[in-house]
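In the block that follows, a single chain appears as C-alpha cells, in the form predicted on its own.
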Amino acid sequence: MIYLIIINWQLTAVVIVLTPILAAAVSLAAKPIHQASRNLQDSLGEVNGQVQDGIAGSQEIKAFGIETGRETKFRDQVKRSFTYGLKLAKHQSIIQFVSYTAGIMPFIVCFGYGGYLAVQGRITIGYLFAFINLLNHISNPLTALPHYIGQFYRAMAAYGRIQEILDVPEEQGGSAVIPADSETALEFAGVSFGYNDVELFRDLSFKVKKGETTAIVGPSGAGKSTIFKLIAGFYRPQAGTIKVFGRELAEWDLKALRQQIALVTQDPHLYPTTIRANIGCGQLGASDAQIRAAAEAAAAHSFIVSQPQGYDTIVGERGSRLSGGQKQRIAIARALLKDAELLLLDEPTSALDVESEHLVQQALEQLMEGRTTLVIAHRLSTIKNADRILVIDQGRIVESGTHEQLFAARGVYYHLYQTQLQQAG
C-alpha cells in the first residue's frame, strides 16, 4: 500500500474506496450460505435418522407391510436434501462469480483511470504497470476472501448444530459418595415434575424403608417410569425434594449414587458386542466365574451356552439377534452382577415365558432379600409378593397398602385389578 501511494496517490485512493465496497458485496453474496448449509445439514441428519430407523425396525416394517410408505418418505427426504444441496451449490457459484468480479474490478478501474492519467502525462506507462503489478497483492487476497467467507458460514452452520448439544446443561451433583445413616431408603416430599408444559406430578410424597419391596401400580401414562428416572438423577424435580439413602439428590455425587442403584427396564439396551461384555457392564472387571454365576441366577446360562460361541456370541445392534426374553434375562444378569443396594425394576419379567418367568422370579426374590426394591408392576404375581403397594393416579399416591387391604377397599386399585392386573397375572 505504501508503494502504491508513492507511485500515485490518486490511483491508490480509488483502490482504497473500491476495496471495501467490493468486500461488502462479497460478504453480502456469501451470507445466504449459512442458512443453505444449515438446511442441508439438517436434512442430511433426517436422512441418516431414517436410515438408522429403517435398519433397526426392518422386521416391524416388513411385518406391517409399510415398505412402500417408508421408501416414499425416504425418497422425499433425499429429494429435499438434494434440493438444499443444489441451493447451496447455487449460492457458492454466485459467490464465486462475485469473487472473480471483485478480483478483476480494481484492474479494470486502474487500467481505465490509470490510462487516462498516462495520456495526461501525470504518470508514466512504467509506473502504471508497476502499480498494476503491485495491485496483485491487494486483489489476490480479495479474490480469496469469498472462499474463506463461504467456509466460515458453512462452519458456523455446523457449529450451530453442535452447539445445541454443547448447550445441554451438564449434570450437577454434590460430593457425597456414601449413604447417610437413615432407616429410610427413599423419600419423595412434595415432588412436582413435568415434561415441557405437561405436568406429570404435583406434590408427590411417599417413603420406602430399607429392605422393603414396594410395588408401584397405576394407569398407563401415570409417570411410573419417570419416578425411576428421578431417583437415578436423570431429571431434577421442579419442586419438592427427593432423598436417597438419607441424602438429597443435590448432595449426591451422581456417579456414586448410581453405583447404589441397579436398573432393569422393560426394553433393556444391549450393546452390539458379546453376551459376556453386556453382562460384565454390571461390574467392570468381573471375572468369568462371576459373570456365569449372574447368568445362572437370571436363568440365562442355559440359552447362552446353546449359542454357537456361548458367552462370546455377538448380540447384534440393540440385541437384535436375541429374543425379547433372552435380552431381558441378560439385563437381569447385569443387575444381579452389580449387587446394588437399591433395585429399580420396571417389570423385568414382562417379556418372559411362564417357565423363564418362574425361574427369574425365584432369582429376583433371592436378589431382593435384604435389599430395597422398587418395582413397577403389571403382573399380579409381582404385586402379591410386595411388602407394600403404591397406587399412583393423576400425579399423586392415592392408595397405599398390601394387595388384600387395597382389594378390600374397592378403590382405584380394585378397578385396576379388575381391568388390567387380573388379566396380566
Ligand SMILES: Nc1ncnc2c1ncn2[C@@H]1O[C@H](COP(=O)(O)OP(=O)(O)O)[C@@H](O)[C@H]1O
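Bear in mind the structure is a predicted one, so any value in this text is a computation, not a measurement. So that the term is clear: the rigid core is the largest set of C-alpha atoms that superpose within 1.5 Å between two forms. Numbering follows the first chain given and starts at 1. What changes on going to the form predicted in complex with the ligand:
Once both forms are overlaid on the rigid core, the distance between the two CA positions of residue 406 between the two forms is 2 angstroms or more. Residue 220 is among the residues whose C-alpha shifts by 2 Å or more between the two forms once the rigid core is aligned.
For residue 27, the Cα coordinates differ by under 2 angstroms between the two forms after the core has been superposed.
What about the form predicted in complex with the ligand, after the form predicted on its own?
Partners and other molecules have been left off, which leaves just the chain.
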C-alpha cells in the first residue's frame, strides 16, 4: 500500500475510495444467503424427520393404508427443499458475479485513469505496470473475501438452528448429595404445576413415610406420571415445595438425587445395543452375575437365554426386536440392579401377560421390601398390597386410604374399582 502511494497517490486514492463501495456491494449481495441457507437447512431437517418417521412407523403406514398420503407429503417436502436449494444456488451465483466484477473494477479504473495519467506524462508506463502488478496483491485477497462472507452467512444459519438447543437453560441443582435424616421419604406441600401454562396440579399435598408402599390410581391423563417426573426433578413446580428424603428438590444435587431413585417409566427406553448393556446401565460396573441375578428377579432370564445370542442379543432401535412385555421386564431388571432407596414404578406390569405379571409381581414385592415405593397401578393385586392408595383425578388427590377404607367409602375409588380395576385385577 505504501509503495502504491509512493508510485502515484492519486491513483491509490481512487482505488482506496472504490474498495469500501465494492465491499458493500458484495456484502449486500451476500445477505440473502443467510435466509436461503436457513430455509434449506430447515427443510432438509424436515425431510430427514419424515424419512425417520416413515421407517419407524412403516407398519402403521401400511396397516392404515396411508402410503399415498405420506408419499405425497414427502414428495412435496423434497420439492420444497429442491426449490430452496435452487434459490440458494441463485444467490451464490449472484455474489460470485458481483464479487468477480468487484475484483476487476480496480484494474479497469487503473487502466483507464492510469492510462490517462500516462498520456499526460504524469506517470511512466513502467510505473503504471508496476502499480497494476502490485494492486494484484491487494485485490486478490479482497476478491476472495465474498466467498468467505457467503460461507459465514451459511454457517450463521446453521448455528442459529443449533443455538435453539444450546439456549435451553441447563438444569439447576443444589449441592446436597446425601439425604437429610428424615422419617419422611417424600413430601409434596402445596405443589402447583402445569405444562406450558395449562394448570395440572393446584395445591397438591401428600407425604410418604420411609419404607411405605403407596399406590397411585386415577384415570388416564390425571397427572400420575407427571408426579414421578416432578420427583425426579425433570420439571420444577410453579409453586410449593417437594422434599425427597427431607431435602427440598432445589437443595439436591440432581445427579445425587437421581442416584436415590429407580424409575421404571410407562414406555421404557431401550438402547440399540445388547440386552446385557441395557440392564447393566442401571449400575455402571455391574458384574455379569449381578446382571443375571437382576434379570432372574425380573422374570426376564428365561426369555433372554432363549434369544439367539442370549445376553449379547442386540435389541434393535428402541428395543424393536422385543415384545412390549419383554422390554418392560428388561426395564424392571435395570431398576432392580440400581438398588435405589426410592422406587418409582409407572404401571410396571401393564404390558405383561398374566403369567409373567405374576412372576414380576413377586420380584417387585421382594424389591419393595424395606424400600419406599410409589407405584402407579391399575392392577388390583398391586393396589391391594399397598400401605396407602392415593386417588388422583384432574390434578387433585380426591381420596386417600387403604383399599378397604376407600372401598367402603364408595367414592371415586369404588367407581374405578367397579369399572376398571376389577377386570384388570
